[in-house]
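The chain below stands alone, shown as structure tokens; this is the form predicted alone.
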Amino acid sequence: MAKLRTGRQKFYNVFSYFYDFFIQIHSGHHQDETRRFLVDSAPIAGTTQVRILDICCGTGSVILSFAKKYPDALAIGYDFSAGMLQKAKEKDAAKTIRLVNGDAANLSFVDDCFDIVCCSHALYELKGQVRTEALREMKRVLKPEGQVLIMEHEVPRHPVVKVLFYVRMLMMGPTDAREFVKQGISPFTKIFPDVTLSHTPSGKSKLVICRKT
């Protein structure tokens, strides 16, 4: 398992150099819409001493958007790839976020400490049991009144974009990833007592909102 994880870390360290370009091709102009939808869905307006955790933060686009909208919040990006975190650091010239290198299935935080935990277009890349453990960890570190926001792809309809989508899943393990994308909210209802589903205006992505209590 450790060897497999090390191999994937090396892959993502290299992929970090091309990641933003890949996302631009894959999502086009919808990436800004998706990011705004996720950030605007967080129920933290007016809350003081807000703590936000972005799991599998990649090159930091989502957590930087949170930090821009909520400059007084403690905004943390969390990823197991040092390469991805380095790209996020380079984007954060104003030093508005904190970055932590770690495993999504074993978060290095105490219980009940974050108002918002999010994960954008990354959870489907985790393998079955690792994904389940990551969701349990998100629940553990979430405050009782907080929310976990999971943004995931809907299967694209455009033929070219659909090919790109499945190429990415082939890199990660196509059967497990495809099954997860098609399961809707069932993987989340096994962990959280309160789960709701919404979609971005374009319908390209779905947002799963999970509550701890």
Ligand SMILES: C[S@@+](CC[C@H](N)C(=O)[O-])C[C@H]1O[C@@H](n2cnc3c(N)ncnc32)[C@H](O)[C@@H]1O
Contents of the next structure:
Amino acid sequence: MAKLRTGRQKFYNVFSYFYDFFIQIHSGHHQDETRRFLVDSAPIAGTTQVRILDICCGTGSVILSFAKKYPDALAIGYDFSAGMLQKAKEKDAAKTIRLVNGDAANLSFVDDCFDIVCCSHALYELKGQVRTEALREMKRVLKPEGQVLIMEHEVPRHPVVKVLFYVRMLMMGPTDAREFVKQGISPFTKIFPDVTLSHTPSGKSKLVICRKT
Ligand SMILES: C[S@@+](CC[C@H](N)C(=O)[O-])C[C@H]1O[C@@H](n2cnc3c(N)ncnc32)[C@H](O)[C@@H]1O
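Next up, can you give the form predicted together with the ligand of this protein, since the form predicted alone came first?
So here's everything in the complex, that chain up top.
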């Protein structure tokens, strides 16, 4: 993994100790809504031997929701922060998922092997080139008929939450992250031939659905 990223790994390792608490304050009950929206948008009901990969899975909330809804699926959470993965491992249903430590820009999986590749509220935190490489990697490991589901924040309307949001962006590199949020779906259409956009009912998050064929 590039040396450049080790500083960020350390940041996330520390963040892992209060990440779930932070999200509780930041998103409150909307975190359930966004998670449900993401999981329900995956077109896999009735499919057998489903394989789901959650890139930048953090403390595992999204991949655990997938595993709960699809107990027979192979559900993998992937993150470069050992601290975040440890917090995921400590959760009640952790035995229903697999956790893999690695860089989003260099996935340790063969081509065309996942039905669903998702990434929730993380892509805007990646630096420009890493983000592009991560999107290319998601496309590479996706089955031809599969879907990449990317959930991202909309800029919050509540003033306090908006300040928290911008503080977070500042920590991540303000220009790059803000540029990405403003660009809409163009970072995705540069890589995927088929991209659609929808919003959660509250309008707090957007879901970008990408297909490779
Ligand atoms: C804001 S958290 C999102 C966590 C989770 N997806 C969620 O919705 O709660 C961002 C996550 O991305 C991970 N991450 C950041 N850059 C990464 C990279 N280059 N490769 C793998 N994981 C990365 C961090 O460790 C962190 O867990």
